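One chain is shown next in structure tokens, namely the form predicted alone.
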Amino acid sequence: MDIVGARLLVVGATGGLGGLVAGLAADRGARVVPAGRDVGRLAAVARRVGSPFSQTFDAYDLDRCSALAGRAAEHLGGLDAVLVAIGAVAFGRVEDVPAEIEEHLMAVNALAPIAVLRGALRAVGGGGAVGAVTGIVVERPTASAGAYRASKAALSGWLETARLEQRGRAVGVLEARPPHLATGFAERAVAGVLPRLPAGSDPAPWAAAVLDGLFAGAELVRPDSGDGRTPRAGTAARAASARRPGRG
């Protein structure tokens, strides 16, 4: 699919990494429509990406999440792909992170985006494209992160039901799964204290690979297995094989 003057929303535009995909994007020629919770960042993101329409929402209101891809199409004439770049972190031991904390991630990592996705796969024509960014925690247990961990586990499994759903249609779904970026996501942590991490990766390549791969059809975007930090994009197959023992 060719990104000049494709239909793109972003959901998390005013986000670190969603705000440079929607940016890089409206440079490469595409018609973006941002959204996002913070009226004023919002604002500034539309000015960045051109575009006189962008659309709020909250993470616990499912219906308007699910409408989001429809709006854009309304504004755009249609649309032709979906990125949802939204969540939230909390840190602690399993059996200290409170329910509350827990179902707040459930919503803002897994429900909300869902919703937006449902929405989208209505909007989005065949030849078209949904994504969603999760992480690497999906493929890797870490400490003090169970609760975060399981709630884009919820997301990537829904993710691989689609993906197989929507070959019938030519609708390409995305999973995103970058490792600790530079971006101050997790020095935002709705509860706990931040564990020791490594220093985070340059989002920009990030951006740019999950742009590329949702308009090229990738499957999955994820660490290359040499650095750990290089984004490498190809099939979920192709990268669950990869890891298996004695395959690299």
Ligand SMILES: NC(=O)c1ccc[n+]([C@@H]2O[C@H](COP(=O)([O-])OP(=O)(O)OC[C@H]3O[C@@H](n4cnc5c(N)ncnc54)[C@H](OP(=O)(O)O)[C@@H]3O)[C@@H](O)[C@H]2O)c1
The other form holds:
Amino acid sequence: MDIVGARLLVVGATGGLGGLVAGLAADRGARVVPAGRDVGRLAAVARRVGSPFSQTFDAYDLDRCSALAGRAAEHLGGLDAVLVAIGAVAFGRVEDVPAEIEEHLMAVNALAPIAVLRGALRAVGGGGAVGAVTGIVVERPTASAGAYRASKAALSGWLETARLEQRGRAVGVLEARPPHLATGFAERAVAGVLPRLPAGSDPAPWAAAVLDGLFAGAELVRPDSGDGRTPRAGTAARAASARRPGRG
Ligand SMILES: NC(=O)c1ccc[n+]([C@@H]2O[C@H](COP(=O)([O-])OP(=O)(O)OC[C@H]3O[C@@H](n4cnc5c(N)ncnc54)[C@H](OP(=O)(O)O)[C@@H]3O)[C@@H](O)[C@H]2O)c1
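Alongside the form predicted alone that was just displayed, please also present the structure of the form predicted together with this ligand.
Every chain and every other molecule in the complex is listed next, the one we just looked at coming first.
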């Protein structure tokens, strides 16, 4: 799919990664509608991408989440691609994380993205693409991130089924699994103590890889099995074989 003139909705454009994707897409000639929770940051992103139309929402309003793509399509006269880049994290051993924190992570990381994508699959035409950001944590259990991993794994499972179902319509379903990125996301954890983490990777190449992957119809963007930091696009099957013992 050609990005020039493409109509793209970025949900979570107020975030570090989503903002970079939205800005890059606009620079490359896409018509971008940003959606986010923070009103001030959303206005700044809308200015950055030159959109007179933007949408606020909260992850807990699932009806509004599922209506975002339809409203963007009304504004743009159709919709070619949707990316969901919202998320929240909390830390703590699995036996210590309170139920309300687990519920919050499930709402922000699974239920809201699923609601957005449900609406997106109705709004995006054949040959288009939808995608969401999970994280490499879905492949690798990380101590003190059990609730976060469970919520992202729920989204990952939904995406796999959606991908199967969309083959007949030629709608791409992308899952991006970045490693720890230097966006400040982990430092904004809603609960728990930030564990010792390696320095986050530069989010800019990840934003570019996610955007490229979305428009190329890739299934997965995940870290290269060599250095574990450089983004690499591919198919879900190829990624599974790259993870087999002895393959890195
Ligand atoms: N950074 C990392 O280390 C890392 C690693 C792997 C995967 N990821 C994933 O990458 C995605 C982007 O994260 P990021 O690094 O860009 O972090 P970020 O800058 O903190 O962005 C988080 C985004 O989620 C939105 N959000 C959070 N709670 C929300 C709620 N209740 N309702 C609506 N929106 C809500 C924020 O909206 P507002 O700003 O408008 O409040 C913001 O747009 C997330 O899915 C994250 O899980 C991040």
